[in-house]
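Just the one chain here, the form predicted on its own, laid out as structure tokens.
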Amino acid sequence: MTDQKKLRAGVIGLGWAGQQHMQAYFDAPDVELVALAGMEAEKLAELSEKYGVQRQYADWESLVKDGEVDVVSIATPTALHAPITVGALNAGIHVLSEKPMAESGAAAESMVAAAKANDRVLDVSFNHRQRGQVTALKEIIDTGLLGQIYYAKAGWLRRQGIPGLGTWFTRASLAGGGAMMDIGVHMLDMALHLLDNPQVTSATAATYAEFGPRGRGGSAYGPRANVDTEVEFEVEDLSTAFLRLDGGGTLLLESSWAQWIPYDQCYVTLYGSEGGASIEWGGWGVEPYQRLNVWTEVNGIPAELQPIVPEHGHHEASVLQFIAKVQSGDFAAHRGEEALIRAQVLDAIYASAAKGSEVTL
């Protein structure tokens, strides 16, 4: 991009995720981080000084109107993703939103419609898709080594990790849902990505709230943790779903913020006609582990493969991919439609849990 001007980037939201986007833009050679927005005045000043940002705004509307940015990342409470995205797209700004895309499929659909109407890029950051194990396994799957994958299991289970008891994370109107919306969507995205994005045709699901309403299971990093009293908790702390896929395959998905297990566990397991594979990570402070295994046979002999795993990409890879989409000029190929499908599947999961029966998509 030597003959083009640098893209001018802004970030709305000053929390951990927003800071990952700031660092990625700051490090990108073809981008200049020029504007930040957030309600926390002290943190806004601190981060602006850290990254040398002159344009600082207390609200997103001002950044969109006066920030003079080409691209913007949105890392706010979920219910703000759609209004900010639509506002930015209407102003001609390309948008990278944090996951989940929105609190509902309808809100996500409004984001895609705005991207199309304004001929801008809309992308959603699923940073765990950038894990090295996912990259390595996708390459293996694409060679056909596993054959036809007909069954998959995926989950993210926390021993104790409700993110902010009584905050926006646990309020249905702001978050849209609990553990499935927050971390389960990562595993849903990862599994569908590895399976080459089959259509989800139906969902049968259940949700539970056994820890949060009693003020238990809070993350050690959250503002409320392990207070044995009632708190404002309107979402689930555990969800499970059985998804039927186009072509006859199925996906079993589970997610929890708090559960009686020894340690945090994340996994995607695939069962194919010619082989199987599993990605696992977890443990965290208790003997953390990361594994990728592939099982098949070679010349009729059972074989276990351990592929070479590249470095994790994290949020930086998501941001760099977004930048590349903007620089490509092929905006029509990047309207957020894949992320919209994830939002619609989440809708079906919550609808099935509320109904107590299968919901078709």
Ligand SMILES: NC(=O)c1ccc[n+]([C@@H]2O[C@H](COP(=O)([O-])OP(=O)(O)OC[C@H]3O[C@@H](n4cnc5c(N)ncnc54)[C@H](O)[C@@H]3O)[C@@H](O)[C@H]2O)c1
Second form
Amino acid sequence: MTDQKKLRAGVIGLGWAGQQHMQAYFDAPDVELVALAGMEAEKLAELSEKYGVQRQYADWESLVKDGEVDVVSIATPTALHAPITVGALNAGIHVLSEKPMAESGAAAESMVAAAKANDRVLDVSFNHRQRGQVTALKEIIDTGLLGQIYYAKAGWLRRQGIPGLGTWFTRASLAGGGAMMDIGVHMLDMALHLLDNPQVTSATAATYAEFGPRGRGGSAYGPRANVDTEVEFEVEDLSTAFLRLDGGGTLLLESSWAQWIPYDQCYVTLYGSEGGASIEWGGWGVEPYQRLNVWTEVNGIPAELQPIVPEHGHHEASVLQFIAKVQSGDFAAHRGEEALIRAQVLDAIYASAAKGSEVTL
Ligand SMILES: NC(=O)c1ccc[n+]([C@@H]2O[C@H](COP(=O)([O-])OP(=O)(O)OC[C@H]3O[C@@H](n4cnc5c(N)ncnc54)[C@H](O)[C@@H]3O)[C@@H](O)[C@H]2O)c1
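Please supply the coordinates for the form predicted in complex with this ligand, as a counterpart to the form predicted on its own shown previously.
Okay, now the whole complex, with that chain kicking things off.
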């Protein structure tokens, strides 16, 4: 029987992302995972059995209409995030959406508007922000050790990692974009978070699709690795962007699903007036690695610091933070507005790439 003191949680979407949310709700105290929705009947039955979930739905509308959940995670193709979020918020349900928030700034805006209109929490899961390197570096920055950070570089570069080659991931109307929308957005979010959320004032960007259209560059882990034949590929597999920030700072961002590089690399590098810092992690072709380094001076002596890094919090931490926001009762402080800004920056990046010149925000 449902314990009414516990928050009742639902998850929409049964893929890798949805399963991270299921596990996190299942493990969370004060929460009961009560409902799942997704179109793969067998997987729905299997996951419902694994988590002891009674309420199972083939479509999101039925879960939302059911009225038996207080909070819901959305892990569907990106273009469904906005309609599901708005539907759930209108039904009085607090929402945690997977990244990217939506396929466009306008769609993201409709989500924030619905959160405000219904006085509910809207949160977006940027799980890579839960990395110990990010938590540790943020604390270091907040002490002032780096001084004024005036330049930053961030990137997520995969050698061969187009997710679902030829599936919704590579269709513009469902995904909204390619590598930058899918994984670059994590690094954009991380960099802006570390820089203390300066306003992005303009974007100059370019996009390329050299692998996907030829059926090359498919994720080695997924069901569609290299297929070596033409596939529906309407998005980019590499994007680069130069962002101007309020106050004169700049951020150089790059992201690839596939390109000829030795191994997968993720990084944020910060250049400050009193010190510099770098977060790096990667793998695929090399031993997985992760590093956090800080360069500064101690009493005039050039120094390199290797701070102790806490554990990666993964999706579990994102879900727990969302639950804490709901439990805080201060819904007005959590309307997804920070994520909306990420969506608007992505709009500007794609608009600049299409136009071939700078776009102001
Ligand atoms: N944060 C991360 O680390 C991470 C990793 C992977 C994916 N994601 C994000 O999560 C989302 C899902 O990605 P995925 O790889 O799990 O996708 P997926 O294609 O594996 O799964 C999508 C799920 O959505 C369900 N779905 C589609 N239409 C539906 C409907 N009308 N009603 C109910 N369910 C419906 C499908 O049945 C499927 O179970 C995407 O937005 C993606 O960007 C995030």
